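In structure tokens, one chain follows: the form predicted alone.
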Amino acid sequence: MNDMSIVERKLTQDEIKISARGVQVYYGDKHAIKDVNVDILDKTVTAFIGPSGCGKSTFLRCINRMNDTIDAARVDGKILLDGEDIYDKRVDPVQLRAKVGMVFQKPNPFPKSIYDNVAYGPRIHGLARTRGELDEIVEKSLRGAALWNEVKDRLQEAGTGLSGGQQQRLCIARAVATQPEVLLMDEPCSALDPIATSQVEELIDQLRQDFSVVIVTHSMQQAARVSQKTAFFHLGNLVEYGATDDIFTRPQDPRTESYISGRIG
């Protein structure tokens, strides 16, 4: 992208949260990522954007790892979190992904209350040497979430047993619960209504303020609603990445003007 240089040289390692350099996947002999290189900054939010299939997913999953549960997926280059490369070989996938939070497409609570939903990953983490300190920790990834007001009578009850978007918020605070300090969303709001879809918008829109957030949306308006940066990727490239506005408005690259005008998808 020919503005690169110019966006790079005015960040300060400060700014910068996740650096890739050169980062290639491979599902077996299938080049699903080739060659990506970008700064994603700290307290904002970054929307990856793209047709179906162009590999906005399968470079999120490489910010946390999650391909290395798959057997025939294999990532080279180097992908830095706060200047260290997560990728190497002392770095503990497990503590990683507490680190940065993932949440899904589809809502998955545990099944299991909604006080143990939250309470799981500090936990298992050691953040809690009291149940008042788990009590507090619960709530307050409860408030995060903008939760807490509709389920604070009803802890015990079942997370499965709430609505969809109240499930994806539970989900929310569940990954805010183990205070990490990036939060990757895949397309967060791909199974919700309007309503809960604005919610979460409205969230994600908060949470920013603690976190750098990196959301995958199929919604262009989406993107354009909740990110201050945007990536575009298309057959495994990222194509362009810049401010939201001006991906939307002035795309450098023809194949963005493409995609934002709906000529290919």
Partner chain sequence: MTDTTSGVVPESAGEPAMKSLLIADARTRRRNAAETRFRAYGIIAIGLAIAALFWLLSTILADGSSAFRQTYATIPVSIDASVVDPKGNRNPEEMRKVLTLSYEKLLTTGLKDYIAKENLQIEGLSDRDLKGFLSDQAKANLRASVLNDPELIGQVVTVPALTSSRIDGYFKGRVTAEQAARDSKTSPAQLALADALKSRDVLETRFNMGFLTNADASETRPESAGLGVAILGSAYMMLIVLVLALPIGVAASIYLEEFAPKNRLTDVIEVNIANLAAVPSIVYGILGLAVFINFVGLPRSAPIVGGLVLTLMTLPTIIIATRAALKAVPPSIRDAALGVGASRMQTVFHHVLPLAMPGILTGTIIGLAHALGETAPLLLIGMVAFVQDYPDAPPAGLFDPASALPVQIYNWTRRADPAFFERAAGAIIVLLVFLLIMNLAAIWLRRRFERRW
Contents of the next structure:
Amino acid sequence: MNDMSIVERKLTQDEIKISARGVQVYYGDKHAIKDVNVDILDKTVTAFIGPSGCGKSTFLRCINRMNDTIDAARVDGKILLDGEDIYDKRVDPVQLRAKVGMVFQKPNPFPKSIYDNVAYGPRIHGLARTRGELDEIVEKSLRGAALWNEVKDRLQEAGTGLSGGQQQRLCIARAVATQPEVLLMDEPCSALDPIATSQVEELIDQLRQDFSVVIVTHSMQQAARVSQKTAFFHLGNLVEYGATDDIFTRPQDPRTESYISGRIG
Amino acid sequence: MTDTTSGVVPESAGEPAMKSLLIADARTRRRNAAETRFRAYGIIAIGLAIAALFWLLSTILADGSSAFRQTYATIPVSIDASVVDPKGNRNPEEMRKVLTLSYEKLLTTGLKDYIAKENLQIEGLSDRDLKGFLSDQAKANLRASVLNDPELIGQVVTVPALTSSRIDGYFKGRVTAEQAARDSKTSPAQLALADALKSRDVLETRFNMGFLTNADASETRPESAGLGVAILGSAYMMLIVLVLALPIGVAASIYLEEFAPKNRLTDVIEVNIANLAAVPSIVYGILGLAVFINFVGLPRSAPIVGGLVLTLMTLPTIIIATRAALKAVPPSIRDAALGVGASRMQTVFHHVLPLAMPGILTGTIIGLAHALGETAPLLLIGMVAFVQDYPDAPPAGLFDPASALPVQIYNWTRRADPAFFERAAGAIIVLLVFLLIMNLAAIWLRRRFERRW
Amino acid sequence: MPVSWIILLVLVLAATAYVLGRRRALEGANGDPRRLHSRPVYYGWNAALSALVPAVLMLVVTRLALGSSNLGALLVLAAAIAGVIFALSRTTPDFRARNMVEQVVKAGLILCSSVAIATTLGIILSLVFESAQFFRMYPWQDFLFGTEWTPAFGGGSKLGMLPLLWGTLYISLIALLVAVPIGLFAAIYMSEYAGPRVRAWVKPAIEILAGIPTIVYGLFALVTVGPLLRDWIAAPTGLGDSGSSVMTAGIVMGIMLIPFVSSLSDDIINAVPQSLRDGSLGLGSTPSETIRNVVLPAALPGIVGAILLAASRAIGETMIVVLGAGAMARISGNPFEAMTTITVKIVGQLTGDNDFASPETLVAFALGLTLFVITLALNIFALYIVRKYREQYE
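Please move on to the form predicted in complex with the partner chain, as the form predicted alone is already shown.
Below is the whole assembly, all chains and molecules, this chain first.
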């Protein structure tokens, strides 16, 4: 299989936020990501699609070095964030993750109050000088996650008491509160019902104004609805990357075409 | 939780967005230092725990290993017929009337003769020193062997005789010449004699089988005290625990896991078992005293009572382990057996139980190991009594007084002579070896029959 | 006739019944086992059990009613024979022998399960019964609230429990102060930081501490730790001159409890879902911040339960305090003084020659009852907390 089979397309406007060069990931003996090169744009929603086990989540976790927490994982290659290699020895993953936030597949609010959930990041990173500033960040983040109106009267109640969709928006608010530049989302709607899903999708569209959003999804419809750019992964390879419309209407690689038309995956 | 991160007022706040990732800011450096400290606490905690383990084991080994060696004197002793058989008719009944004291004379004479023959000059060596040089047990042993074999009378025998615990302690570093000068029970002359005999290879410190086989000995002769009765008593109790606790525990677990309806009674039994597992062991001792001894009227100090108490104490452990093992057998196996028309009972006994057996045995061995080391309840049912006779073979022997390994250890720690401390530590080594063997057996079982469904 | 002979005879009868029952069933089916309801062995077992069960019941009844007598023996044998005849008369090919046998086996299983209840009842009854006798001789107020413990076998004893309770709690507190930080940090390190190879060595090593009998710890306290503390700390600072002390027993008991705290905490920390850790790390927490701010608060109820279980262990521990704490009943704040505990006094009052009519002996049962109630309450509460905690993440 030709590893360099990405179909080059002309990139539109915007500046490049993240650029990956020759990224390889190994889990023990397993070669999970094979030589991925990709440029992710700022103020854009980029969707990673592909059949399960294709490496899309693994690659997403490389971008904020969450793979560091897995002993057997090894990452080669370069990932540049604003031109700086995040795998450089001098980079502290803690600082990196403050800049590159992450939202997970299953809503995972901490067993604390709603307020403390959102305030968690600002507290550990020291983003607020006073209690008032912290209140402000919490409110702004909850508003940003379209949750403020629903929870403003019960900020001291447990975050785990919210509904699934609310929990996931709380997790988004929590990620937004650390003022990241990139927001990674790993199948954020897979545990949600259709109504909650549409709320979160709407939210993702709004988040695009402030962040570079990368979303992993196994729903092609969702990718089509929320993203401007789409990358198709297959068996650890990045097969095709381009504008979402082009990927879905005029796929150039036969594997992409098979996946989109439902023959594989 | 106090730490630098939960403060609302950080010093280096603001503009986090524009900083380079390659330069760690002051706050991050501080946080990473806190991280390093936190990890260090964990390593220190583990280090302390393991250091405590080594400290414990090494002191026990250092104190106890000498109990397995004992000093013997091998001197020629002539068995004077006029002393041991004053009537000269070799009548065993008559000879039995000759007390150990007379044999002491024989041994002392033997020692004196040897000193004269070798022309040893030892300053201040009194008759009393010579008497105290050998153990009372050596005299009793000599008497026993003469009574056993009257042919020895009139001959010169050269048998290894136990030396007293002070002489033994001198070679083990427990007794020094300075101490001997101050101690009324030992004199420097005795130690000088010991050195002289040692240099002529008459005194020998060698492996002490008696420590494992002898019965307990009185306060004055620690050199002959052994673990024989205690090991036998412990073995009897373990036998009872195994014979009772294993079947009862397995039967109870099978009922609770496979047949019991989900109702209040079952809940009560389950909570009950969980709580029984945490009842202090001494309470089981009170139970044994009140029920088995005072109410039923079983004899004190008997392995049967100890065994019953330990059985009740071990049951919860075995039930908990057995239920876990039964639970680990996948339901598909039960379904398969039921599907071909086996009854519930047949399913359990033909399929589930054999598959759960390794887990059950592992749990049982661990329960037994616990029971073997248990001391407190046995103190209350009278197993601290001083027992010098070996119990008979089971089943009658189960009702004879006996000791138990951990109780024997406790007993020896209560005695004044420091020689008993060495014995206690030595007995701990024996106990730990038994426990080690049992645990290794459990590990072996688990490895050998480990199943992945 | 001695019991062993009766039992032997009954067993022979049962074996005969087995053969007869099996044969009779097969004869009824003209030698074709397929025409029987159950397999032939079940008819045999049915007949054998029909001999054994009535015989055993009758043996118990006659023993209780008549003691050892020939009449009793005859009644036992008669019951066994009657059982066999009844069983054989019912042995026809349609008889559901397997169901009968399984019913009996199930009854046996239930009987075995009830041993646990019987044990609890036995404990409670023996404690309550003997304690009641004690409280008839000695006022309960003086026992519960008395501050003086001076048993005198001539009479006029003061048997106040408070000094013993104080010693028990003081020693347990020190033990927990040793065991909880060490056990908890060890568990945190092993579950959150250590790689599989380190865990494979360290975890069993710490668990060895749990397998060592308490008498070994007791000797360790008596011979090693006690003199060490006395010669290096207590004597130089003038705090005490006794090797046996609250500190000695507390430290050694703490060492004993380390594996208890660490393995319970390890289980509880591992039950915290990984997604919470990911969530915190993904926000840029360091691992230690994640542990302190997310994992530990989430695990807190479970850890509290584990500490309560450890406390109950410490309160009920006997051999370490018997050998390490001393026998002086006193209420004092100085941890380098010898004090004593409830368990030490139970052992003290109940070993040796006992007079079960004197309050000095019977007080041990009241102490036992106190100990049982305290530890039971702690256990029930702790098990309840731990169970609630587990349900939260299931």
